[in-house]
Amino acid sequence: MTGFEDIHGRDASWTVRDGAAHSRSVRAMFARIARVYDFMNHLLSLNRDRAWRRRVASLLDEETGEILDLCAGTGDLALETMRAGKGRAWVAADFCPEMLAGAVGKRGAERLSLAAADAMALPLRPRSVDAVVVGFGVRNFADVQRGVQEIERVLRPGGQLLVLDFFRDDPDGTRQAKGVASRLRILLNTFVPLVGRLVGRDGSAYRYLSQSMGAFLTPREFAELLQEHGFTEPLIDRQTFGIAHIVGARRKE
């Protein structure tokens, strides 16, 4: 399986038809990709994806405490925060052990908190955490509303949430921006899933990227899901031409 079968047929809740169907493939997929993940993440983007993350890092409020990186794989967004003075604890969590190991070396490694723990159902308690970042990672919920609604759970009242993803489209992007996004795109669905097969030997796992791409939600849709879910101040922040987005909220006080 490819793992994006799994993904068609969500109903208005963003919901997989198969839900631990779709968990087995997704997590299998990138247990299968771990060991290069870093680096197609580099390739593909052309360092972009560097960039992005700083971006994130420098979002956070200067006075955060507690950080979870959900969906981790192998640390480089909560890494980032860390380089960047943000936080003063960090958990880095995603539901591949593989993907996890990957951090093990890496500067600053030693002080991360390494959990092995599915989105949908966090061993965290209420209200622990200061601020969520997800990288990449949301897309792949077999259950957006839920994953949501976890990390509300969660976040302390007043608590960031930054989501860095590839969207589905820039709606409130200018004319001169989605076109140079959907050229862009159309590169992506085509050179991703070769240089996948040819440089990560998994062509599958790099068409998943590209047609997940199209099948998720665009960020106005979940700024206004996260809404819905008891976050407040929704922003939008736009990344290289539309290519990718940060979307971010507050938990209500």
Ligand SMILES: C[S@@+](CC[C@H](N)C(=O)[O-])C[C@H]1O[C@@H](n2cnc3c(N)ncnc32)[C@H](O)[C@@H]1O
Contents of the next structure:
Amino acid sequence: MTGFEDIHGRDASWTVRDGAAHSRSVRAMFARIARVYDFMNHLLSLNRDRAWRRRVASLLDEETGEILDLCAGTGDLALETMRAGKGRAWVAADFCPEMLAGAVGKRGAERLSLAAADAMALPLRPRSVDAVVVGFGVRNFADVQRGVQEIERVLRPGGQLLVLDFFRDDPDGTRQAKGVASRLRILLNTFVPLVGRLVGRDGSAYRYLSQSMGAFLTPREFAELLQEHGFTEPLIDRQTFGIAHIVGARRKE
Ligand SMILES: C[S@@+](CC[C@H](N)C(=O)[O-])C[C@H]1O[C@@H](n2cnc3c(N)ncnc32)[C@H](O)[C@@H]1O
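Having displayed the form predicted alone, please output the structure of the form predicted in complex with the named molecule.
Complete assembly follows, chain above in first position.
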């Protein structure tokens, strides 16, 4: 952690990191856990991850055309939007081919266009997609602002962005909400790496995943960042006692 602050006084150490080195280690980490990723996801979230993705899909406009699932991993978020009847074409993009390979064979996956791509430099034309969804990906970006700028570039004006992630607890949240969230966080910080070591045989990867939750932006800070980068109509949707949040916005017309 570098501990520097951005112009609003927020801790910006999680918005910019040593790009190449960070990307390499994140990609290698996901390559290591790719084979157990889905199983671990459902186990560690007690299957809540499915409901959270369904909620993202339900928030998409009915008339959405092309959907980009960025940091798609094994494709579950794109497939959930397809199941919800949202979208006519789907691109599942991720910079870890081992994760994308996990989508192959899933019901509906034959309709996904799988793309090995880095969110920091998307191989897509400006204004070419109608909606972008990101599930548990933004927290891993080497440069969060850069990632948001790329999303803004490829989205058509008025297009939706929906980000599902484990954000940092809001310090202004109610005491009760903070209490529940922080107890769950302590549980996650101990439980997740332990189960990761036992089942996934990779405690360090799961330690990274749980620790990165506590160090990321809050949902409100992320919504502000979106508004500073060409987005409007911010939306914050709290999931399961605030363990996860969906933060959304629309690209300005
Ligand atoms: C926690 S997984 C989430 C997978 C999936 N979206 C889901 O809902 O389960 C995070 C994924 O983000 C990908 N990722 C992280 N940084 C990325 C980047 N800069 N560009 C593309 N993919 C990235 C990783 O390879 C990994 O597959």
